[in-house]
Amino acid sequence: MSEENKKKIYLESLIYPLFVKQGLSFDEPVESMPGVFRYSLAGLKDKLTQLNNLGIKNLLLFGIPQEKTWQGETAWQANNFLNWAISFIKAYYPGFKIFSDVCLCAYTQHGHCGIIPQGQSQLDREATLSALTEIAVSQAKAGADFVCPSAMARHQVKAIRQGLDRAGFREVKIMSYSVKFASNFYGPFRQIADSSPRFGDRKAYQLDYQCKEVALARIEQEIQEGAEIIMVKPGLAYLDIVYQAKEKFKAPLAVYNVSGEYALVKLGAKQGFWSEQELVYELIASFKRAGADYIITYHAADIAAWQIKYEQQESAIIQ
């Protein structure tokens, strides 16, 4: 297979994470992740135009509220900034496929992924499932093509699927963070969303990175509950899980090339340890070889730009 064809396959399978934050006058750069921003309204328009011109068609959207609350109620408000962004993209950039993150960590004062009653420290499972369902339905109403539960609440896919169906959104699909390990690679993301837990940690609901059997069982459960795409997160340290999940279940599978992985590539390139472009293509090839159908990566825009440059060079040689 030619290098050009390989690059085209990569581009079609990429999903670009995009962060929108309410109340910004200017885009906010993320210090730990060069090239990544929290986008204002004006910045979002410019970024969408750039991505559209690059040929990126899949977006994973995250919302960051202006103010956080204990229960994170703004996460499911119909007029929150994330839902506004979904509606805006669908109205003015209809070529994009929208994947929207369904979680509470960015909206809650405590930084955990679900509902915690005041004065307590444990997640309320039923209240969390109800909140996640309301978030998913609000995003579906805004125009999301896929809702993407990432809270790792048991039976989140079942609850959301039932909620979407009741609300008349049977056509809206679910890409679930089926295997989300309690990983150290999430640090920069938590800076983006200001979502580090204020107490405790997420090991009570995210998966132990040593437990392969639990991960595979969770994938099987969420396929049965209605997930159209399953996900393994992070990607690089868990290619064995990606490979085994694809071999065992044959289901559409996404891998998340997470913020810590991105930051390490950028840092090493800055220090002159490697060529960023060559290393990124090596990583993408490893995800594809392991069985990933979709790759969620902050490198997506760079990959698309590299492809355009490559095609321009090839065209110049032919002429």
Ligand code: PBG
Given for the second form:
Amino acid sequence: MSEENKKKIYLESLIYPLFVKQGLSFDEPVESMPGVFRYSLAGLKDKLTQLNNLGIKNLLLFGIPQEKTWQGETAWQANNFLNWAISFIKAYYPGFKIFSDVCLCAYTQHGHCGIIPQGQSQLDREATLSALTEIAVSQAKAGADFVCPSAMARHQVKAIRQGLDRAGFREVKIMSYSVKFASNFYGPFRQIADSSPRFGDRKAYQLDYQCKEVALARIEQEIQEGAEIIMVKPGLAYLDIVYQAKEKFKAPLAVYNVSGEYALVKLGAKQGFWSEQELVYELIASFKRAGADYIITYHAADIAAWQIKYEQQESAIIQ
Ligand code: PBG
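Here we have the form predicted alone; I need the corresponding form predicted in complex with this ligand.
What follows is the entire complex, opening with the chain shown before.
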């Protein structure tokens, strides 16, 4: 492959995660992930302008509430910060495509991804599905283009698709975290959202990393239930699943280059082990080679800046 092809990354294929936190006066940096912040209202506006200038096309938004409750009902309030941010972006930055995360773990005191009845320790599946549906509908009302269930609740796509259709949002699509492995790589993210489970772990609903048949079956099921884009998460340790999912189903496929993968790149760059830019290009190439159409990555803003530099050099050579 020529050097130009190697260096050209289409920004349409990148999705940049952004965290908005209610009640902040200043942006909070995330220590384990240099360059990643929890944005306040003012900070969010500046960041959007910067991302717009860089040519970023797709945003994946996560909300973090000021206070967590047992059931996490802030997650589906029409006027929570995430929904406010979605409508703000739609009104003032209509060029961005908005993907919004549909989950409860950042909103619940127990830190699990669904509804646990008071005094109990197990998730209630029906209650979880209706809460996820309410969250998705509230985000659709705010203007989300894609709602993205990440709770790994069985039949989450079916429930949300029906809820959206019933509420009149047929045009709103679903990108589902169809295959989310119970991974060690989520550590830094849980610091961002302060969403580590307070008891137990997520192994009851996230997939065991030994199981590839279950992973492929889950993808098939969610495509049938109406997922427009399916996702495999994390990325690096699961490229075999990405490859097989693409080969088998040919559906639009996203891979999530998660927080722990980002933190490793940053740590190694700081130690002088590698050039961050060179390593990121190598990783993006591996995701594409495996078959990903979309890459969700905290590196997206840096990649966009590198692309601009690269294009300037190119045009200088041509002139
Ligand atoms: C859970 C969720 C997780 C991530 C996004 N949404 C993982 C988890 O805590 O189980 C991880 C993203 C990352 O690590 O970058 N709703």
